[in-house]
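As structure tokens, one chain now follows by itself in the form predicted alone.
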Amino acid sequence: MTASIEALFPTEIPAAYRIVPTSNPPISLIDGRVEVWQGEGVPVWSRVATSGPQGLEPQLLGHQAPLGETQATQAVEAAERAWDDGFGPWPRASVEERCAAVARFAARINENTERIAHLLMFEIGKPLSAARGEVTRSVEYIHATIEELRRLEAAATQPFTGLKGSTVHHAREARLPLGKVLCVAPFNYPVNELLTTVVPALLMGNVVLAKTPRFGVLANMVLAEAFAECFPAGAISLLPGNGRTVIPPLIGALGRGGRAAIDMLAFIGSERAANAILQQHPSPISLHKVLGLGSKNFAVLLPGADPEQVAARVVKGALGFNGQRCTAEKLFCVPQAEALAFAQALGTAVAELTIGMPWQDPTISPLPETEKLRWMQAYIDDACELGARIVNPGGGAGCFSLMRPAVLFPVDPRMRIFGEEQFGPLVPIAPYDSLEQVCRWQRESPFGQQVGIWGPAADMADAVRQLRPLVARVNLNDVCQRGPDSFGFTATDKSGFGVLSLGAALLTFSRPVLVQSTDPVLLERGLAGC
């Protein structure tokens, strides 16, 4: 099996995806400018690998510039200058103004869509299709993130009012920039993730620092002249290098008054990383703060949910981007009775997906970790030698970075896939005898972002009703996703903290700020220009 995986890399790169080195050099984005690093870059090699005499070999596909304390020092400088208390050009811009240099951006995104595609195929090994989707659906979010503030900006010129006693009091309520917010986002939607904490951020008048994930570095420097472009020096500085690197001086700096420089976190990634970087804050408890963790999303078949329907429905939810999705489906809660049927029809509709390079459009592809066919394997043999077995023929075999996914049928919670993140191709299978014990399960999870329930409607108020106290989200006969953009994302527990998407953001990156009089004209005029 590991030969026939071997053979599906190929002996050359099409050469209409091939990736030029030379034409990612190291730069990086801090106030205003864009700088190609002066020294040895570190070389970024794809997990796609070609065929040769010496077996398989990844291919280079440009370098990144490593930033230390120095750089991450001056952006945080720059950052302060650009945000002088809330005095600086972006913080003062009025909504439209932030809206139309907002728009400037994404139009330059979307004219490097193939570019940025090419590069998520190669950096991550998201296929052809998924890649171009992260970007033009990164776009589409960015209009309509205008629109919503545009929106919310036109509910707030409406004054309402209160009564203490007996007398009347007129109000207006605004929503004022945080600060300085540093993002980092995930390798999973390296672009996309990104922009989601960016875009807000930087449309309610916050600077804003962004760290690069550790892959995907060079599909998001591609934005760096848009953004140079497009918003005042220091206003949003983009820093690739080693996160633990240049994220402690960014984290940990002060800034006028011995008051901490960073106001707000957005972080995306594993609690543990989380931790770290907030411990490291001058002042934790004024730090505002936006984290998505790490997930393990039931997927919970009631009794007389058809096997067959729900496999074909869920496969691609399991295992889209090999299942490197925190809302990717992560363990499957089955009945007894219809365990073994459900197994089967699972692991069929895995064998089925197809299996290759990222620009053939696979379902499943590379993988850009360089340990996580190791670690995967881990989880099986550990599965495996406590009674669990692999039901689709081939599963778990890999090469390199292409790895067959595995369905693992039955787990139950002496496994260690049973309550971690696998955050890779492994379907998990476990039977259960009642509801109260998949209920029990979940209570005893760390994790709280979203469970799916699948089964007759006639059933579905009992199971809704046990679980939604668990998780942030009840999705009924469909898969845990993120979307609609509309919908507030979020997640409790050890799975996140705080609300992103479309308004929510907004919000989320802002601050209520009151004026308010018994005079309604004097109201008015107390707010002329504002």
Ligand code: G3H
Second form
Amino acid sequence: MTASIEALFPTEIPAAYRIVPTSNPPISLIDGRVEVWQGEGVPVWSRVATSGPQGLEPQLLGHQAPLGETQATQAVEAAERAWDDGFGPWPRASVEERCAAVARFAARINENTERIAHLLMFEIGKPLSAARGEVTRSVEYIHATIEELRRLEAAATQPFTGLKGSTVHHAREARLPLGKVLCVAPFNYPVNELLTTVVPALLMGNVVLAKTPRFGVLANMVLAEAFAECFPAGAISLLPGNGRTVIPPLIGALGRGGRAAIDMLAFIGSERAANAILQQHPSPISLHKVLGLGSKNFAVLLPGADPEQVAARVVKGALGFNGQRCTAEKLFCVPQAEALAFAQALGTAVAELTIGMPWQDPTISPLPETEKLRWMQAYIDDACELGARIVNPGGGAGCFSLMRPAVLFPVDPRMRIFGEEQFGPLVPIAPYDSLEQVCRWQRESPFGQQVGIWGPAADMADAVRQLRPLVARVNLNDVCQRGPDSFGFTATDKSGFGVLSLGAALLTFSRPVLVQSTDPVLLERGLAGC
Ligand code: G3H
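What would the structure be for the form predicted together with the named molecule, given that what you showed me was the form predicted alone?
Let's see the whole complex now, leading with the same chain.
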């Protein structure tokens, strides 16, 4: 079985997709300048390997700049200057100037779609159409966010009134930036999830320090020139390197007047990493934050749900991009009486998934983390020792970075896979006795992002009533997902904090400021030129 997976790696990468390791020196973007790293760069290897006489060989893609404390400090100082207590050129730019700069930047991303998508294929193993989709979705997101900002701005020009006793007060409210924002994105959507925080933050007039994810650095570095061209010095810095080295001097920095330099953290990743970062901030009470953390979304089948239909719909929800999506279904809860039939149906659906190299556009593709197969095997071993089995033939077999997904059944709370986020190609199925039991599992779960409920329409309301208080989104006969991007993307505080979506993100990265007077003429005169 391992041999058959090994055979999926090519002897050479097809010419159309080959990435010649760039001899360009590694770069970063600090203070409006694309900085060339003077020392030795850190090699960026692809887990999309080729098979040769020595076995499977990872591909060298290029090098990244291992920034350290010095560069992080320079970036913070540049951000301080660019912010200038809210009087810097970017925070003082008009909404239309900001929209124009961001639209120019979106056009530059668009021009580079293929380059970025190809790098995503090799850096994180993302299948080609999903890699292209990540870029085009980001460009669409940017344009839609610009439109949202124009709507928000139009609303801000509308005066409104309030009564205090019998006195009428006239007011207008605007949204102002928060300051210097540190954005940290995950490796599974290294471009999209960086941009869905960086862009609304910039549009609202904040200055941004963006730490690139663990994988996807080269794809993000394609944006460095475009950032430098479209935004004033210091408004945006793009910082590669080891998070444990680069993030502490950013989050812990003191700025003007000895105040904490970073005003907001936008972080998508694990709770453990988020906590470690938050604890290093000099003044946690004054730090704004938006966090997307771990998740363990349940797909709950109600009695009467058609096992085959649900399996066919949900299989890519669980295993799209190898299950490495925060919104993936990570535990299936199925009534005892129907659990075996569902396990078999899902096993069949999983067996039909394509597996291969990213340019072949399979569902299952190489995993970027070197230890991933070992971690997945540990979950499998633990579950099987406690009575689960792999339902799909060949499930769990792997070689180097490729792994056939494993459907594990029956799973119960004693097993690690029941409660922990696998973030990989494992599909655990837990039979349940009553909906109350599923709710108890959800209440006891350390996560609370979304749930999918599958079954007859007549039985939905009871399940929604019981599960809705425990999550941030309930999907009815549909997979868990982030989109449409106009919907609020959030979680209960076990899985996240704050809202990211087209409109809500603009509010997240800004604060309201109100000007009022009992004299409406004075109000308008006072706001002239603002
Ligand atoms: O990893 C988390 C992503 O935001 C999920 O987005 O549901 O559109 O794949 P998606």
